[in-house]
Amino acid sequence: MKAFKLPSDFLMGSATSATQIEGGMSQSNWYKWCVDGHIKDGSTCIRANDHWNRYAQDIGWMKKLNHQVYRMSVDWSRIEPRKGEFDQEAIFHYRDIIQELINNGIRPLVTLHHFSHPLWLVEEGEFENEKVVDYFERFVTFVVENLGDLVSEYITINEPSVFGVLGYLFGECPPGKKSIKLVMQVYKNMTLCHIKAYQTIHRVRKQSLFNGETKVGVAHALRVFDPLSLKNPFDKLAAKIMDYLFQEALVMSMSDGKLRFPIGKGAPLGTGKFYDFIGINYYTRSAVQCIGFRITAFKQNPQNDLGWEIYPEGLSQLCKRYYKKLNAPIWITENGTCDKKDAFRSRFIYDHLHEVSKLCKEGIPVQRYYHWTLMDNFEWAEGESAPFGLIKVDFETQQRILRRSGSFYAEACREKGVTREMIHKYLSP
């Protein structure tokens, strides 16, 4: 292992989402999914990390970990619990959280939809219903009018591909349906939601004369799809098809407004450049087998606790690919690993940041890195059983305990890289 440096203006922090840490969620699609018994360990998003009440403590941890940036989300079901009715107390509470971040020298990046939305929207057909485009625009307008003086940077939608595939094809997340036709319908409506939101955020902040350069993008879940067998031409073809359907068609449709097959056709909202940065959530690589379009992992390589292959080189591959296509700054909006024993998280962080340093040296403008995640949380279908945090959490007592990997990452944030002393301290056998 070698020491390396990141650019002096490179920004580092962590990412979370409202449903996964706030607690007290009872009006969202994910709350219903929890109480209907779909969570692996029987936990619910009602408990989570109680961040709604403990945010000052958690922001204190961010400062200790030398965060310069923090990606958070606001929960639609808190802000608009009933259709067309906005909760002023909730939006003021989010203002308090954001002001606390700013007071501690941490720049907020706010996500507007991170898998969770109100129960009233469920009754309206969620993202299957084309009316969601107008509903989402109304919600975004309210949020930016009320937070736009504090926040200039936004993610409109988190991982639309994952939302569509897990919720509408595999049925592993709400609403638990299994239809490729519905996946494409949801992809189309999410694309239109993003474009409308992009335009709205820029318009509201410009009209309100809010300070700061407005930056808006999508946090895309990207992964490398490689053929299980390089000798099998059908595996190669299957990998290309999976890559196109899972990410390529959606990323490009959301970027310029031209709907790609099979999402749709034409440009219902016109064409343009609907992104100010390329948001990449990267975790793993998939091995694709043509028989049944089966997705697995390359077993000969290291895997995390969930069986995901650890493949740092994939981050570089994807950054180069999408920078070539979209020519915009890159923000790594999520990157992390499930490691209950904290046995390999430090090495995971080192390897992926090392890839980022090489990209920067090659002239690829990777500007930020948000580690997933700050602390163990309610990890969707896995519940409280999948620890991704720099900080260990006892959910019964809500005690936060800094992991060794958290200390390593805190030093990496401070040093803007990894020194030889850090390698000896944290990464030597």
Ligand code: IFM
Second form
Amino acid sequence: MKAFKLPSDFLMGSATSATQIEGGMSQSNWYKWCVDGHIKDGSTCIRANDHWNRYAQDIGWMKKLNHQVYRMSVDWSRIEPRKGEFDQEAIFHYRDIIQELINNGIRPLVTLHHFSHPLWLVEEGEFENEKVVDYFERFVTFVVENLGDLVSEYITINEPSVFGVLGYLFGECPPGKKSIKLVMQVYKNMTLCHIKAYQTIHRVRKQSLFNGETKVGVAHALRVFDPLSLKNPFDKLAAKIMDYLFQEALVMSMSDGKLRFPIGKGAPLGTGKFYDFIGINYYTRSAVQCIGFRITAFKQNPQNDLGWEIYPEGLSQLCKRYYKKLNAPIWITENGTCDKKDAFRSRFIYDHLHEVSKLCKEGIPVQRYYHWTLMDNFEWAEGESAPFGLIKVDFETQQRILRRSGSFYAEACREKGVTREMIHKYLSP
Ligand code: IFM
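Moving on from the form predicted alone, please list the structure of the form predicted together with the ligand.
The next block holds the full complex; its first chain is the one shown before.
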């Protein structure tokens, strides 16, 4: 294992999302999904980390972990609990959270849609209904008018492909439907939502003369799809198709506005460059089998507690591929692992940051790394039982305890890399 350095202007921190940490939200699609009994361990997102009340303490942790940046989301159902009615108190509370980050020298990156939205939107057909494009634009306008003086960097939508596939094909997330046709309809509407939001954020910040360079992008869930058997041409073909349908068609449509088959055709909102950075959420690779069009993990390789293969090289492959296609700075907007015993998280971080350092040396402009995630939280369908945190959380008492991997990451953030001493201290067998 070698020591390595990241560029001196490289920025590091962690990422979270509102539903997963805030607690107290009862007006969203996800809260309803929880109380309808869909969560594996029976928990709901109403408790989560009580971050809404404990944000100052949590930001204190970020500071101790030497964060320079932090990715968070604002919750649409809190801010617009009833259609067209905006809650000033909620937006002021978000201002307090963001001001606290800034006071601690941590730059915020704000996500506007991270899987959850208000129940009134559910009644209107949510992302199946094209009206969502106007509703989202109105919501984004309100947020940026109210936060735009503090926040110059935004993610419009988190992991649109995961949202589409888990909610509309596998039925594992709300609204629990199973139709490939609906997935494509949702992809199309999310593409239009993103483009309008991209334009709105730039316009509002410019008109309001807010300081700082506006930067907007999508956090795309990217994974490597490889054929289960390299000798089987049908597995190879299936892997290509899966890659195209799960990510390629959507990433490209959202980037330039030209809808790719089978999402749609033409460019309903015109063409352009609708990203200021390439946001990549990277976790794993999938083995694709043509029979049954199935995805599994390569069993011979290490896996995390959820059975996701740990494949750091995949991060480099995807960064190179999308840099070539989109030619913009790359921000790793999520990367992390589920490791209850904290047995391999430090090594996971080392391996992925090492890939990033090699990319930087090759001239690929990876500029940021947001670790998923700061603390154990409400992990969607898995509930409170899938710990991805640098900090361990006891949900009953809300006690936070720093994991050893958290200390390792704190030193990596401080050093902008990994030193020989760190390898000796944290990674030697
Ligand atoms: O917890 C999620 C996050 O909300 C989106 N990306 C993947 C993470 C781990 O599953």
